[in-house]
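In the form predicted alone, a lone chain appears below as structure tokens.
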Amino acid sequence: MNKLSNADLLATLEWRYATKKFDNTKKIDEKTWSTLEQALMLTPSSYGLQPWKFIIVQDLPTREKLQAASWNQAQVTDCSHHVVFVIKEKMDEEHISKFIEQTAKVRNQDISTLEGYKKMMIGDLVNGPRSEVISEWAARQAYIALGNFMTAAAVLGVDTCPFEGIEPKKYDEILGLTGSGWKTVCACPAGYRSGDDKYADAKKVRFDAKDLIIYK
């Protein structure tokens, strides 16, 4: 595996900003939009469950619509793709059976073999008292992804905006999910940079080490 350079990957972190304006002439290809499809599909999660579906809203009729509900933000029209990380409201015996049988299928195991993990899964998502808060959870695992997306997304010289700033409740009804199990985290558009964005070249500002990290 080719890695990079403890330089390069700190150099590619300080290039990475959350993207005010977007170049809407400038799209991401074919190849390298797989390749983050990819990244988003690689991304851990708790018990390797993926409590999430990733939505890429191109059509722009639907994009204005999302863009009224994202605070007016540009970036939503603007931007190649946008992409909308969804969660699974509560989660179910049919969820985890379905990952029990990718598992085995994937890893060509005995699915019996795997019973005591499907159990223990059932046991603390579904009738445990984290079933209360499965909602909290599953939100967690998106950010995970949301933040893999963003790390893999500045690798391969694409820009991205981390949005919280939305409307999540407009969001479900634009985009059909009311109702239907899952609902809206946030989201992120991803492209190229306009090149009269001044915050492309601002400096980030962060906290010293001393006061961020700590040794014990």
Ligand SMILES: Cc1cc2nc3c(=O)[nH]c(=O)nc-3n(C[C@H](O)[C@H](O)[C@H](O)COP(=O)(O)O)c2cc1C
Second form
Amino acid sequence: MNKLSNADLLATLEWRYATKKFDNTKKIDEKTWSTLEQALMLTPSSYGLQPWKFIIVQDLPTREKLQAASWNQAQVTDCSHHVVFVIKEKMDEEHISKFIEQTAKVRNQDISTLEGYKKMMIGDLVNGPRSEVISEWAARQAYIALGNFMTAAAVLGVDTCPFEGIEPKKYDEILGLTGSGWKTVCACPAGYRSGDDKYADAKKVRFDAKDLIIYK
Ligand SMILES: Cc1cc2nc3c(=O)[nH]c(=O)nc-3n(C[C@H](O)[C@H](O)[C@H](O)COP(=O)(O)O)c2cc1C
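Starting from the form predicted alone shown above, please give the structure in the form predicted in complex with the named molecule.
Below, the chain from earlier opens the complete complex, with every other chain and molecule after it.
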């Protein structure tokens, strides 16, 4: 593995900013996009359960509808790839079994050795007290994917803008998710900054380290 230098890591994180204006003539090439897709898929999740889907909206009329459901933010139509982070509303045995089968297959394990793990997850997330707040739990996983995606994109010189300024229920309607058991949490347009986005040079506003980092 090639390790980034400390200085390069910080320069990359400084370079990333919430892009307000994308250059709508620039598209992310296939190889770079495929790498970012894999970065999304490599995001860690609680128990490894991946209670999410990532919907990449390419169709312009659909994007226009989504823009209207995103405080009319122009990034939705100007970006190269508009990613919508969608979560499973309820955890169920079917999803957990699918994950267990995948684990046995990928790791060439006897599935019976995973029975205890499966029961534990079902006891916790399907039948336990956490089942009451399961969509909060799933949303937290989606935000990890959002963060991972933005950092991976920045490493590859791709701009992004995290989006909570959306109407999730309208997104669900537009994307045909209503009643499917899946729902929108947040979104992230990705592409390349426009040369005249004044926010690109704005200084980062962060509290002092002494207020944020505590050693005990
Ligand atoms: C979860 C989340 C939701 C956000 N929603 C929006 C949004 O809807 N539109 C927007 O322009 N910026 C949005 N932002 C961007 C923040 O305002 C921005 O990240 C913050 O001011 C720090 O600036 P920087 O990302 O440029 O360093 C969001 C950021 C996060 C993390």
